[in-house]
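Have a look below at one chain only, the form predicted on its own, in structure tokens format.
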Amino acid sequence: MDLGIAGKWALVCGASKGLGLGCAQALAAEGVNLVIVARGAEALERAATDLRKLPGAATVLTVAADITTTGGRTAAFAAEGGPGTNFDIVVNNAGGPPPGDFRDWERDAWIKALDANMLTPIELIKATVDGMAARGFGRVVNITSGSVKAPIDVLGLSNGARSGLTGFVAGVARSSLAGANVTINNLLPGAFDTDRLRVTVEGASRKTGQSIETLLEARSKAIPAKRFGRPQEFGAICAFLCSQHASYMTGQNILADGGAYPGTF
């Protein structure tokens, strides 16, 4: 299927590895021009080199910066050869806050989580969607978490910040933007084979005394699909949401979790 987005410009955050890289790979394969952002310059350049080798890949620009800061966002918009703020596609993605016990978190921990996982996506949406509307095409995909639907007790910082973003998107996605062919959707990963998964399991290992390997095996077996997700298949879902074919989907929370969430709605 031709997704109809070749030649568009996409900003992909947290794109040096994991789910962000999976999204960048899927978009690059469709001929989308990319500005990829991550904090680690070395890993980011490795990712860019691999992306440029993909069949159909177009321009891939790198910005080694922290997208959760004002300076990082300014750098992303100032990428030489990039579109400025005139992105057609924005994939919001930032590393989740650490697991732990809410009793140990002071105000600064909450502010940091909100900055990364709620306020930064809102700032990027604010900076880009009016231009998208003026051009008659725009796609925003926010990578949030399956914990928005089924909160995880040790991920309270993430539960709170990402749920706040979800509520914001539910309103703004149904504004005048929808009539201008600008869609905003949330993509909710369950357990994917990423560094983030291991960090979460390491926290559970310290809490329970069980080995990381034992916990990983038990968790994968508890998923109806009997495995962890792959970043590449997550990226394929993201690319579809960014496509011409997804213009009638907005304000949605798309859950990709191998069937782990047991609810009907």
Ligand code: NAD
The other form holds:
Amino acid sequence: MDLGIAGKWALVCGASKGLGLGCAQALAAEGVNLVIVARGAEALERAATDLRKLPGAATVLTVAADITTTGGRTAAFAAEGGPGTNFDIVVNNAGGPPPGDFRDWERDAWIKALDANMLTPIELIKATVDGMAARGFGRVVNITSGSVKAPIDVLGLSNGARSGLTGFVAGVARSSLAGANVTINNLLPGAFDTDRLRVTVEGASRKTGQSIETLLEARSKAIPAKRFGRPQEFGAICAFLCSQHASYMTGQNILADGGAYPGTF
Ligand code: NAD
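Alternate state requested, the form predicted together with the ligand (shown: the form predicted on its own):
Whole complex next, starting from this chain.
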């Protein structure tokens, strides 16, 4: 299926590894021009080199910056040869907050989580959607978490911050932006095989005393699909949401979790 987005410009955050990289790969394969952002320059440049080799890949620019800071976002918009704030597609993503016990989290921990997983996507939406609306096309995909629908106790910072973003998106996606062909959707990963999954499992291992391998095996067996997701399949869903074909989908929370969420809706 031709997604009809070749030549568009996409900003993909947290794109040197994991789910963000999966999204960047799927968009690059569609001929979308990319500005990819991550904090570590080395991993980011490696990712960019691989992305440029994909058949059909167009321009891939890199910005090594912390997207949760004002300076990082300014740098992304100032990428030389990039579109400024005139992105057609924005994939919002940053590292998830650490697991832990809510009794140990002071205000600073909460502010950090809110900055990364709620306020940064809102800032990037604010900077880009009016331009998208003026041009008659825009796609925003926020990588959130299955924990928005089925909270995980040790991920309280994530549950809280991402729910704030989800509430915001539910309103703004249904504003006049929808009539201007600007869609905003949240893509909710369940358990995907990335570095982040390992960090989460390490937290559970410290808490329970069980080995990481035992926990990983038990967790994958508990998923109806009997495996962890692959970043490439997450990227393919993201690219579809960014496509011309997804114009009539907005304000949605789309789970990709191998059937793990047990509810009917
Ligand atoms: P990951 O750790 O594998 O990759 C995160 C990427 O984001 C890396 O490229 C990293 O450099 C970049 N990054 C992190 N913080 C950044 C920042 N402040 N500025 C710029 N770049 C930054 O993580 P992942 O598994 O790909 O997860 C992506 C998101 O999805 C996270 O928020 C995570 O909590 C969430 N999530 C992941 C899973 C999973 O199973 N992997 C499940 C639920 C939710």
